[in-house]
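Only one chain comes next, encoded as structure tokens, the form predicted alone.
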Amino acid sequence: MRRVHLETLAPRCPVCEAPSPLRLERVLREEREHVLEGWLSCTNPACQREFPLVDGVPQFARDLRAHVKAQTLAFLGRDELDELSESWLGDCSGPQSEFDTLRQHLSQYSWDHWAEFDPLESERDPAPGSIVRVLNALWRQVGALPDGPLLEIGCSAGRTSFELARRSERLTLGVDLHQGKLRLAQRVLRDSRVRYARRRVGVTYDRREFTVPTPAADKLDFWSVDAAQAPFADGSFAAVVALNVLDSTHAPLDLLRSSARLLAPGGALVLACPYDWSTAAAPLEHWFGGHSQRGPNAGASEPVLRSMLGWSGDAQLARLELQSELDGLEWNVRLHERSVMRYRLHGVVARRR
């Protein structure tokens, strides 16, 4: 965690109802301008809740116990093991284990975010970097913005947050809830190196490690934040970007409301989504479409999202106005050596009135 981001963004306690600022209570380990271990605490005497810093990532979870319990292995993750030692751990843990699931997720997202800089990566189609191409296509629709920092919700392995900081030259914050991806993004931020296990087939992985460019790294940081309960004051950001998050959160409507609240007047909300709905992420009742094909939208998701932007029945959403749409944006997720999922994303840019 960078101190400049803490001071500028002034996060508030996500637990107590009072808008209580958090203070850096204790620093246990620091490296250059990055606080790596320690904790922050709520300044409200009636709350005094603590929020730890782990591997440079502050953990701003309202239910910290559930947050840690759900991904204990990711918090205890280590990458100093030799590739062969990691291999037998994978063999012994087996498919569908927590270890296997964690490695698969890191392989999929690290590949698309960073593998274009891997000298060992093949140039055959599909090429990595599709998420950056999606961002660039949508960002060209944004136009002028008010003063203020940028927020990326669901930053994953971090590449798009770097791109936002580079393009805008503004203070930028990437937030996610996946500790493994945030740890990787923080290491890239500090060392400009990517180190991950690239899945070949089954539980067979190849260790990849390479240097990557990190322009505007001094303007960037990565935090663990539940975007639906973001601990920031209203109007804190000039733009909020959320790529492939809407269908991956428990409450998509709350994500939209929170994004609208966080935008300054004139700010831009940039969304992209494949509408890959699953009850593993959200109950069917919370989906934007994907059901009720007998209704007026025939189950389509796009018109539901349009109707949410500027909805007069909600104080937060009424502030948003749809500015532009792009459809058919290609996003590739590499599963293994012989399998890549290709999504066609629906993207929108909305403006805060």
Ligand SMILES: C[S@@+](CC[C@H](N)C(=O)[O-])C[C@H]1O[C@@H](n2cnc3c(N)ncnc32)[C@H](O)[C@@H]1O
Second form
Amino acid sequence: MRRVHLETLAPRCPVCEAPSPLRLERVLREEREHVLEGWLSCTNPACQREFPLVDGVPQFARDLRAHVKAQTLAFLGRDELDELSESWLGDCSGPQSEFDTLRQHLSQYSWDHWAEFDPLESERDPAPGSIVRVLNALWRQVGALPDGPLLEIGCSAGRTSFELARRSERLTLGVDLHQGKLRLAQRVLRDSRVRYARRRVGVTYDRREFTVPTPAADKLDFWSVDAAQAPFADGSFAAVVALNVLDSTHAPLDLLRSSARLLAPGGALVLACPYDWSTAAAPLEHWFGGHSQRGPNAGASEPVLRSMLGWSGDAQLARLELQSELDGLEWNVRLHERSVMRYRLHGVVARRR
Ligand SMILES: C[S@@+](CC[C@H](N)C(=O)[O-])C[C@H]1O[C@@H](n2cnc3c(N)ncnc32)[C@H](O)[C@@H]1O
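Form predicted alone already given; the form predicted together with the named molecule follows:
Next comes the full complex, and the chain you just saw is listed first.
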């Protein structure tokens, strides 16, 4: 965590929501301008909650116990093991184990975000970097922005946040809930190095390690934040970007409302979504479409999203105005050597009035 981000963004306590910002209470480990371990605390005497910093990632969870319990392995995760040692851990813990799921997610997102810089990377059809191509296409629609920092929700392994910081030269924050991906993003920020296990087949993986370009890294930081309950003041950001998050979050409507609240007047909301709804992320009642085929939208998701941008029934959403749409943006998720999932994304740029 960079102190400049803490001072500029002044996060509030996600539990009591007192207006005074959290205080960096204790630093246990620091490396150059990055605080790696320690904790922040709420200055409200009636609350005094603590928010730990692990591997450079501050944890702003409202329910910290549930947040940590759900991903203890990721918090304890280590990547200094030799790849052969890691391979027997994979064999023994087996498919669908917590270890296997963690490795697979890191393989998928590290590949698309960073593998274009891997000298050993051979995959060309499709080539890695699809999420950067999606961001580029949408960012061209954005135009002028008010002053202020940028926020990326669901930043995962961090590549698109780097792109946003590079393009805008503004203070940029990437937030996610997944400690494994955030740790990887923080490592790239500090060392410009990517180290990940690239899935070959089953539970076999090849270790990859390479240097990546990180322009504007001094503008960027990565935090663990639930964007549906983001601990920032109204109007804190000039743009909010959320790529492939609406259908993989527990409360899509809250995430949209929160994004609208965080935007400064004239700010841009940039969304892309494959509408790959699943109850693993959110109950059916929370999906935007994907059900109720007999209704006026015949179950389609796009009209539901459009109707929410500017919806007068909600004070936050009413402030949004649809600016432009792009459909059919290609996004690829590489599962293993013989399988890549190709999605066609619906992209939207909206303005905060
Ligand atoms: C499908 S992934 C997309 C990642 C990245 N944007 C990309 O397209 O490559 C969705 C990401 O959103 C994160 N996420 C889901 N709900 C979130 C929330 N409420 N706040 C912050 N991040 C969230 C997940 O942890 C996951 O990393």
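Shifts are known only where both forms have a C-alpha. In this text, the rigid core denotes the largest set of C-alpha atoms whose superposition between the two forms falls within 1.5 Å. Positions refer to the first chain, counted from 1. These figures come from a predicted structure and were not determined experimentally.
- For residues common to both forms, superposing the rigid core between the two forms reveals a single consecutive run of 3 or more with all Cα shifts of 2 angstroms or more, at 17-20.
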